[in-house]
Every structure is written in C-alpha cells, then in structure tokens.
Amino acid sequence: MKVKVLCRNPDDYVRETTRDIQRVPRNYDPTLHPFEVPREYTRALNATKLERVFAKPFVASLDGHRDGISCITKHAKSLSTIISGACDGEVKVWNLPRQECLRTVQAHEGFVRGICSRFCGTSFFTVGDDKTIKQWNWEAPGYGVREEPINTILGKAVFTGIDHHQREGTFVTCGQTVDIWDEQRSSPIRSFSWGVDSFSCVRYNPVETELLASCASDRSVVLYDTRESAPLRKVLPFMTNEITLCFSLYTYDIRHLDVPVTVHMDHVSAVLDVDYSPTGREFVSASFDKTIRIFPKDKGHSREVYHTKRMQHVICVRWSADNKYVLSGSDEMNIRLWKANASEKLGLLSAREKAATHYNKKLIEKFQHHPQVRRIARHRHLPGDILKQKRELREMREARRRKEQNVRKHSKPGSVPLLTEKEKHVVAVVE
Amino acid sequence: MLVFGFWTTKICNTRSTQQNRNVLFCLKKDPFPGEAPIPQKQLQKFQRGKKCKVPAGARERLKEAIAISEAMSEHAQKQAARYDLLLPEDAGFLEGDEDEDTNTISQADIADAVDITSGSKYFNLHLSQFGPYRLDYSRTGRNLLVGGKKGHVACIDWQTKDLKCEMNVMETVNDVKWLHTEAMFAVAQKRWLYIYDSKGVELHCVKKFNDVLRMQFLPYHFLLATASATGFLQYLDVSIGKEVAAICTKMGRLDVMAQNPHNAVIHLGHPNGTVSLWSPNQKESLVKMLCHRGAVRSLAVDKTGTYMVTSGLDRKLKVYDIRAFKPLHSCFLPAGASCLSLSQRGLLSAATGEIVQVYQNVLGSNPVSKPYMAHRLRGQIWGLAYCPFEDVLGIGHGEGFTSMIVPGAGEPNFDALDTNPYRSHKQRQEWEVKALLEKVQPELIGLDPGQLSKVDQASFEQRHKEQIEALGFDPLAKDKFKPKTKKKGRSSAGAIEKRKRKVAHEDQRDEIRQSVQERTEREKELKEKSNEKKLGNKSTLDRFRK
C-alpha cells in the first residue's frame, strides 16, 4: 500500500530565534475565510468610527496681529513661511513649524488690501488703502537697520488686489482698472477696464500664464489675455430670486463660460475667499458664517467643515503647498492652522501604519453607500445658529420648489421648463 | 551636462555592440511569451460572484468605474490563483495495492508504515469508568476536550499528550465545546450550562440555559448556540456574556444539531424526519426540509455550505444540496449511522454501533459504493470529530477515546492569520483582539452571508406595506387636522367646523388630483403597450394567443 499522512515539521512553522519575526504561512482559499462580506463591513464600520474619533483638525493658532487679518500669502519656495496682512496696515511674516512671528512691518496706513510673493522667493509686494504698491525683501534687515521697502509706487486710486506672474517680472493690480506693471517701471504698461465701477480681485492663471481673471463690482467676472490690448470676455450672471438663497460657489470651464460645471452649495452666508489645493482635486472656501469648508472639485457638497467658537468671520483662506494644511485668517486677529485631512496622523508613519491607513480608507470607500456607514461618515457637528440657518434656507428652497411645481402643474405643459440647478445659474457671456 | 551626455552615449554604444555580437549566436525568442497560464479550475476557486453587467443607459463615469473595479478583481483573482504554487504541504492519501481494498487496511498497519510522529497519532485512551465520551477539537486542532457522560471532563494537548486539566463535575455531561480559544470551554451539564477555564476553574454557571443537550460554537460571531431538551434554541454571546436570542422551536426535544460553517445557520434534526434551519433573527425556522421517513439521527454540513449529509432511523444516508434544497443521492446502510462528521477535505465518517466507516467523494452527484476506510472499536460510539488541519479522526466511545489516522482528511495548508496551530502566546493575543474587533453582529446571520454586498432591491413602498401590516396602522400617515383655538370670538363651534371643512376639501382635492394623475399614467402605459402590440410581428397563429 502507498500511504502518506500529513506531517508538518515544526521547524518550518516556528521561528528559529526570538530575534526573528514570526512565520506567517498564508493560504488565500476563500473556503478557509468565510463571512468575508460581513467581516469587511464590520471593519469598515470600525474604520469610520475611528476616523471620527481621530478627527482633530485644529493644529495651532498664530496670535499677534492687532487687527483683523485681510490677506494671507504663501512663500513661493518655502513651505514653512507665510505672510499675512492686517486691517491696520501691519504685515507679519510667520514661521509655521515654530508658530512664531519672524518679522513685523508697518506696511501701509489703512487696510493691507493684497500681498503676493515673487516667484523667485526673494521679495514680496503689498498694496494698501494708502494707494501705494510696496516691494519688500523676504530677508529681515540687520540689527538696528530700519525696515524700508525696496520699491514704492504711488498710484492714483486705491488698489484692491495684487498678483504676480509665475515666471516673468510683471505683476497685476486691480482697483478702478486692472493694471499690468513691470517691476522696473513706475507706471503700468497696460491698463484694462470695461466700464465697471471697480474691481475687487485679480488672479493670474497658474498654468496658462498669460491669462488673468478679475472680479468686478457689478458681480461679473472679466477675463484678460496679457498679449492682447483689450479684455477677452465678460461673464454676467443672471439675476433671479433663487440666487439670493444660495451662498454657493460655481466652477466654470474657461472654454464654456455659459453654464457652470458644478455648483457647490453648503455655506449659509457669503463666501469670502477660495483657494485650490496643490493637487487641484479639492478647494477650501472661507465664509462670513464663521466656517471654512473643504469641497471636492466635482461634488456639490462639502466633505469637511471646520469651525471654532473663537473663530469669527473668516476673511481669507489658503491651502499649504504640501497639501496637508489649511490656513484661515479671520477678523478676530488670529490665523489658524488646520489639517486638510482631519483624521490624518502627522509625522513619519511606519510601513504598517501606512498600510493600515490605506486599507481603512479603501474600506470606507467600498462601503460608503451603506446607511450605517454613511450616517457616521457624514456626521459633522455644526454650531447652533448655522444649523438653524441651514434649516431655514432649506425650508425656503422647498417652498420655492413647491410653488414652481404647482405653477408647472397648472400651466400649459411645456411653458414652464424644468431647469437643473446648473441651468438656473446660466450666465451671459459678452465678448 | 555635455560631458555627461557624451559618457552615457559611449556606454550605450559599447553595450549595443556586445548585444550585436550575441545576437549572431542566439536568436532566441521566449518560447512561452506572455503571462504564465493559470488552469481554469484554479481560477474558478477564487471567483467571487459573477461579472457585473453594465446597465443600458449608464453614464460614462459609471462605465469607467465598473471597468476599473472589474479589472482589479480579475487581477486579485489571478494573483491568488498563482499563489497556490507556493503552498508548502500536500494532502495525504492512502492507496491500496492491486487487489487490496483500502478499507481492509488496519490502523496498526498504517501506523507502522508511516513515520513515528504520524504513527503516534493513532492512540487509545482507556477510560471505561465514566461512560461514553463526547469530544471536541479546538479550532487550531492542538487541544482536545473530552467529556464523559458520567461527569469526567479533561483537556489534553493530544500531540504532546500533555494533560491541561482533568476533573469530574459530579453530574451528567451532555456535551462539551471549546469557545473561541483554548482558554475557555463550555460544558452542558445535567441542569445548567457551565463555562470553565482551561485549568478547570469554573468561571460561569449560566442558569438561563437549562437542560442543554447539544451545543455549537459560531467562531466569527462569538455565539454559543445551544439546543435544549425543552425545545429551546438559545444563543449566548461569549464576548459580552449576554443571551442574544431564545427561540422556542416547538418541535420537541432537540438532540441533533449541526452548524453550517459557511453562513452560521444552525441545522436541527427532528424525530419526525424533518431538518429545520434557524437564525437568531427570526422566531420561525428559515427552512424546513423533510429528509427521512423516520427520525433524523445525525447531520453534517460541509465547509463550503453546499452539501448536507443526513442519516436517519430508516437506515438511509442522504446527501442534499443545501443551496438549492435538492436531494442529490442516498445510500443504504445496513445499520443506520448514529454519528456523522465531515472533514475539511470532504471525507465523511459514519459511526454505526462499534464500527466507524470513512467514505470518500460523497459530496458530488455520484453515489458512493464502498467505504474508504473502516475501523472497529470496543465501545458504543458516542461522538465523532475530525481534527482540523490534521489527518486524524477522533472517536469518543463507551470505553474512552480513540484517535484514528485517516490519510487525506485534513487541509494541508492553513492560513496563519486565521488559525495557526503553531501560534505563539503573543500571536494568540493579537489574533484574539483582532477577532473581537471584527466580530460579526448576529443581525447579519442569514441564508446568504454575502447579502450586504448586493444591491437592495426591495423598494421603499414594499417595506412600508410590510410595516403597515405589522403595526396595523400607517406610521407615516398625516395626523387628523386639529384647528387652533383662536381668541376674540373666532373659535366658536361654527368657525371651527368651517375651518375643518376647508382643510378636508383641500385634502380631497389633493387625493382627486393624485388619482387622476395615476389614472392618466396607467392609460398612457396601456396605450404604449397596445401600440407595441400593434407594431409587433403579426402571424397567423396570433388568434390562438391569449
């Protein structure tokens, strides 16, 4: 007879010395691992709950300004430096890892309206209510030497914003008109205007570096090309009653400006500032309702909301260049540093920790539609008045929707068209 | 920069000249281009579910997402199938010579033919004093628990013959079962259920569980299911110590019990020949099957949850497909089997009186004619259990305990992250914590364990209807209108009646509007259907179509 009986040599299955790691022979046969789906579901539930337990986004508060913060800018080359301007004309340079102020400059009399840093990382520009543009050194002056700007340009009207080109030595300011300046000249090389009262904000396109956009006081957005002599096109939003109920953000494709790509609705008060993350997949918005919200670029609702009792109206917000932190400046004189992923563990992670984090993230993504998991993952605490305001806005929108439905029911079929949320915000584009 | 470029090009040139020289000698092409092929049967083993059909009117993003996830599943399936080559052990086997039947080969011969360690797996424990023995192997297969009917309980590490604890509980012992580790075990004694430590210290006496005859432990749910003489099926969560469910089965004395390892459903066999399937979430059985013409004597379910083997007083041994609830085949045993046990690799052992017979290839469509192995003992057989991951069958009988070698019974390759017979103390602790964290809630026990991964088809209306039936009223219905009492003489009886009538009229108008809408929709559907019929192919046989 031929016979073989299962006989394992313990030397193959037990480690040789206590300094070795344990031996873990695997067999991936599904019959040896029953209840795959319920066990994974339990793990996903645990992962969601732990994510909420570890969600502590607030990192630090930078204290020192003596008036509300009006603008923040990142250093072009260094991750650890930021510069902020306050409403009393003070400009402070901060070191984020040590959370201390490196330098204070009394830049302007009146508000500091805008700051931008030069691409080389050696200087920065500020504009203020005293109609001046000043260029300063990033390096602090030596002991005993007075703080003096490298360059001062006097303008005719108040400047409300400034932005610098990515590669060349030109910058653009906005105020009564949008002016393009060369660093060596003291008068603008080109001036754009479109019969508008004033402009509130101007930005260079970081990829197509010859394109600019600016926001005008008549609620329009004007696009420019620096190579041309006249503005490109102007986008005018339609005025309907609906819009007064939504404090939302609109993402437009520059090539098709008539309909927004996405409408992002979650704020309950005016949105004051927006910044994209360096990956471009998400953005953060600061609002008058004392919260900052992080939205994915293609979703209509925020994935995260940050608020504190001490944080009042948030005026400006920036996403740090390493994609990990969000900075918010509010009008109670504090800049706050938050984590972009609230439950992320900071610092060096071991390989096992990284693997566990990835696994948990994937589990939550796999079971995100199950009601128990969704209920826990979606839950965010909101301050009482924001919750009330949200409910109120929802009721108002429901009432408008019901009215529209009734009107449609009682009028000739086809006379009242069904519009999606995007179509309601159709704009007129003027060339 | 220029110099660097010069050097790299120089190096490339020398390499290419060398290659050119080699090319002359070996114009070899890979004789097996592409990926190594994987046999279909092995790929099939790791298949989980069917391919997802892309719905007709799907958007681009959904199509992309489905394609990506299908590609990842296929990749995972192939990787798992390829890993099978790396498994260290092979299964055992027993083949007789030309004219020799394997069931004539005795245990002593096998023990002589194999090596010493394997030979020592055949041994007898002569314990004739304390009655027929029931036994249970722990999940890793290292520890054995024997319980004699007259009260003798002992735990042994059967490979090293190391006695962990031994005691006499001074009462009838109906059944013994290990809990999740070798630290605790449960003994169903004459009146109540007792839980002991591995040293023999009594930890709990659970008085709520009385007259327990059989027990089954569901390892991934940490549930101990007990069947009592009074007809109650009770579930005890051993991690929190709470009774999860107590079901009055109303089917008399429950002394035949088995669990389906695939979906944690409890199978009970009854004296009227029926087998019923139970889950802790329902007060009635999930399924009731008529299996035998006499009482059901024993049950066993295989590890994939596809086949159930039953034996009854009508001396038949029947195999059923549990997924489709269909009988596959049955065979006649001259003396009906009192105990059945299925091994990890599908070997069935049936005990009749003092003889144990092991059958091969029972699970399948072909009926089996003769046993693979047989063994005769000295006492009446009372308990049968295969040792996990070993080629060993443990038999508890009237004269004690026998361990029998059955080549090819055990799964050769275990997964160390699931059950590791060679785990250290630290590994056991880590495993226990992880197992407790992913303990499956009893609400998820059902006939299909993968139901959570499927789309919920039952619409809201159906569930709502069931709710109304269950409660007797509609919880979502609007409350009757109660008008507010107003001041300054505006809440006289007449005024209140007027207000009520106004609201009632509004409600009536809403209802009428809804019914008119539904009617128009139905008419539209009928019109469309009739249009379709008109447009369909006409044939001469249409007049016979109903």
Second form
Amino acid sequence: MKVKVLCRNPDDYVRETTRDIQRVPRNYDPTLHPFEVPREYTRALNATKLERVFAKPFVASLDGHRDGISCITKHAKSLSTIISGACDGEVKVWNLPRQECLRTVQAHEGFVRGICSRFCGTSFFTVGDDKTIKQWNWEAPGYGVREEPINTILGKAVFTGIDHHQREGTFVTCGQTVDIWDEQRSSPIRSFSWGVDSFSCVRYNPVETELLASCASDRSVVLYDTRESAPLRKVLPFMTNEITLCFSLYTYDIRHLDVPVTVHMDHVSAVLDVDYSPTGREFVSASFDKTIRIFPKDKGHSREVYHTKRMQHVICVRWSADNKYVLSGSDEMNIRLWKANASEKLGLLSAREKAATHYNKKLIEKFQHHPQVRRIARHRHLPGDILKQKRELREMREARRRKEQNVRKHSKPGSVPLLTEKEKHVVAVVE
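Switch from the form predicted in complex with its partner chain to the form predicted on its own and give that structure.
One chain, no partners, no other molecules: that is all that follows.
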C-alpha cells in the first residue's frame, strides 16, 4: 500500500537572513513561459549597456621616474612586484598593491634597453647603452650599504634586448649579433648573425625553451635553435602593393610561415611592444598612436582600446601573471595599471554577485550577433585624431580595393587572381 506524505524542506522556502530576498518557487516547464526568449533578449541588452556603463579600466598610475619608461618586466615568482627601466638609466622596483617604489638603482649610463628576471626569482639582469650587462640581487641591501651589481659584463657593442631561459642559467642578448651567455662566464658561448645591421628584440619560447626569435632592423624575424650552430630561418613580411601600411600585427604558425594565420588591424601608427596573456588566448599591444589595444588571438580587430588625455607614446606593455591587469609604460614618465576586463568588479564578490555576473555574460554571448547588442558592445570612444587617421586609412584601403577591381575587370579572365587579406601579406622565408 502506498502512502503519500507531504514533505516540505525549510531550506527551499525559508530565507537565510532577514535581509535576504524571498524565495519564489519556479516551474521551468518551457510551455509555461512562451516569452522567455524576448525576456532574455531584454536582459542581454540591459547587461550590455551596464557593461559599458561600468567599463572603467584605469586602476592606478605609478609615477617617480624622471625620464620616459623604456622597458618593464615582471617578477618570475611574485605577482605584486615589477621592475621598470627609464631612458636616464634608472631602474625602479615597484610594489603593485601598495603602489609604491621599493628600490631605485642607477643601473646604466644612458637608456636601459632591456630587463629580465631570472627564472627562480632571486636576481634580475639589465642591459643599457653603456655596453654592459649587469646582474642585480632582488633583495635590497642593508641600511647604509651601497647598491652594487652581483656581476657586470662589458660587451663590444650596445645591447638592445635581453631575455632569460625558463629553466637553465643561460640568457640571450641582442645588438649587432644575437649572443647566448652562461651566467658563470664573461664571454658568449654562442653567437648568431644573418647579415643585418642590428637586432632590436629577442625572446625565448616559453614552451619550447630551446627556440628563440629576434627582430632585425630589416623588418625580418629570425628564428634560432640553441642546439644548432646556425639560425633556422628568416621571415621577411612585406606588402605586395604600392601602399605600405605597417600598423598591423601578424600571427604565424611556426610550421607554415608563408601566410599569416591572422592579421590584426586596428592601430593607426607603429606598434612598439606586444605581450601575451598567461592563458595565451589574448595579447596586448602598445602603439605610437598613444593607445593600448587588447586582441583575441584569432580575431582581426581588438576587443578593447585604452587611452587617456595625458598618456603619450606607449613604449612598453606587460600582462600580469594572474591575467587580471595590464601594465603600460609611456614616454611621459608614468607606468599605468589597467584592468584586463574593463567592466570587471574588483574585490571580493558574494555568491549572488558571481552568479549574476556569470548569467549576464552567458546572455551577452547568446545574443552577441543581434544588431543592437553588437552595436553597443563594439562602441568605443576614441580621440579625434585617431578617428581621423582611421578614416584616412579606410579611404586608402577602399581606393586600393576599387583599383584592384578595375584592373581585374579590364584584364584577361584569370590573369589577376583574387587574393584574401591574409594572402596579400606575402612573406619571403629564407632557410
């Protein structure tokens, strides 16, 4: 015999506190909610508007340098510590949560061209215009003790960049040549060159740690393997038309360097620095047009652009190791801290706030292709000169496209091929 008993759990209808909202029982049967999609669309539209209302990315400004910022690097083990180098040879160690300078070191005479942290976080290296490589201890010296480098190496030419290996006690520098150094030796253990005047930047691959790449003065990117005695290959990008626009970024597959995977086009002036997020899904770029842009790795246009009235040409940029902040250094002597997600709320969130944020995010993703939602989500305020330059570049591209169409229309069929935007950026690969 079956006996039906009413069972009510107080957790289903009793409030946890007197300030909590009343719990309302809901029936999720779709037949009872015929207007669910219109209601969700209205909520998505409101969530998109509120996201733009609360988009306040600027967090703080670190001032104290007496010249333009030339380079920034992160601590290998600490999220709260960064180092910055200036054009007057001064190096500062900063604490981000307290927004204060911990140490100041007069490291070089002239520009500080590069800074990198050792993989274990016990020391850092600097290079400058005085042809020296200096290794400094992370810990500050005692009171009254003069600041001195742990090691100093005098080179034959000016060094323009430096990077440290992810697991071993070796580092690489660039200048007239690309040199690999051992920390225990005063001369390079290996040198690479490829018939160019100089190299401006060099970086180790963070995953395949034996591979590294450098940027040369002839617009080329040279790839190296530290286990080989010669460079692997040289990649030279150039445009196939008479109008050369050097304001784009290119993503390549290292296995197929003939055509870029993605062309990222939004800047209106030269790009000076790039840094990837820890997740590898996005990267941030610094440009001479006084803006910072955040690009998804597989999209051709940026999702965010940051600028201020005081910020001048942005020289260097870094993405924090916790994937929440972006650091930028510009030539008006300031380091600025930005949120990676402009509308993200800082601080602790309650469970209800987290659920509401996640729900709004999913609603925006669901209706992201609707015209009103897309228009509001894409809108960004830009300075007048940048808008003017974007308009000029758009007119130039349209004129070039019309010319190609006219040439194709008045030529023999098949003689002028139709090229995609990726195929227009032809690359010369030299083995």
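Numbering follows the first chain given and starts at 1. Here the rigid core means the biggest group of C-alpha atoms that line up within 1.5 Å when the two forms are laid on top of each other. This is a predicted model, so every value here is computed, not measured.
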item	value
Core-aligned C-alpha movement of L419 between the two forms, 2 Å or more	no
Threshold 2 Å Cα movement between the two forms for R26, core superposed	yes
